[in-house]
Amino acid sequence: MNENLQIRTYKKSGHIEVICGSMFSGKTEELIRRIRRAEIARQRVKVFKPKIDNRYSEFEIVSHNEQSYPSEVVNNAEEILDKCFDVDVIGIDEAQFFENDLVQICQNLADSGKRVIVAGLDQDYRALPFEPMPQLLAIAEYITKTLAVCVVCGAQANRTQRVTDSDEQILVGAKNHYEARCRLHHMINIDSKKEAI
């Protein structure tokens, strides 16, 4: 045997998939679809969501069209890392509600051979990048941008219109606070006046 020949051993390669878009664009629905397919393939899966997101269910991720999947509630991204030793596929919903350390947590999981599927808003209600999503988009191997339907004109919508008075970046809600809008019909509230972006 040639002494210069090196035998390489490979561990399973992990990766990061990001599903992003506006509210009502089907992000959670797509996450659930991928998780269910992983289960069909007999892969071990675990899904997480931030504690702040209790709109539809405390212990499930739920899409706006009422599809659901059991999930673990976590206070921060570090808890996810501690709970994923025995799984192949990790789903993380509402990523925009986590701190920026979620980026490194996803990197660590993918580096250890896990498939990490992250879903979240890529823009806030002002159409500005919503951290930590931009950083996740930069490091992901696969990106899916979902589009909703503008409630004003029916065009494809990639923005989230806040329809209640609040200037907080994070305001958890659904149709009671938000609508999907296209670029033309998206407006922000500045000094109590609605102005188009």
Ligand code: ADP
Second form
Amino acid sequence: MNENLQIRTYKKSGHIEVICGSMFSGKTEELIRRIRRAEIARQRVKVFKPKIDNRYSEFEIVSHNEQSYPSEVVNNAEEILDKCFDVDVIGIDEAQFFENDLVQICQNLADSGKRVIVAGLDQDYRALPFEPMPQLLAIAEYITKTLAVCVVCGAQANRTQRVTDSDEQILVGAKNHYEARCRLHHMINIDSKKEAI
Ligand code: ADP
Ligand code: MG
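I would like to compare: after the form predicted alone, may I see the structure of the form predicted together with the named molecule?
Below is the whole assembly, all chains and molecules, this chain first.
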């Protein structure tokens, strides 16, 4: 038979989408929007967040403008793999709080035909790349960079200012600890809130 006329059956290809940006830039909002659209398309969805993020709710991802969607808390990335056998679309919020094995887990999920949507901070409060996001950005098929509004000058904000005195890379919190700032008004050392204004 002519090879060109042969019917080829391909396995459905999955992919990885990354939504990244500073705090308050709308990552969770955008993740929820995509998940809701997948639901309208009658796809089977599941959303996960790391145990460390207990800011607003144990059982939901919640955006700063109070949009929410049910989610499961997982202790590590491996747990996500175990829970996604019968799922088409997987949402993962606060990806920067997972270990680097999240990268391979996302690859495995996408390789098995699933749509994986990962949201997370691409930079920490010092404006340094926040692992594992850089690696996820490298392997993703689709990337969305969200920007917030600088609280000092109103420009586009690509950075997260820590406004309390701590030098831990991870300090979970929202408006009490962090602000969105542009390049010009972002300061590594505090008392930066005063200095910037
Ligand atoms: P992220 O997940 O990126 O931290 P969210 O999706 O939770 O962001 O929240 C985005 C919402 O935060 C915006 O729609 C807006 O209502 C609110 N918001 C509060 N402060 C800011 C800011 N400085 N810039 C932009 N949006 C802000
Ligand atoms: Mg968020």
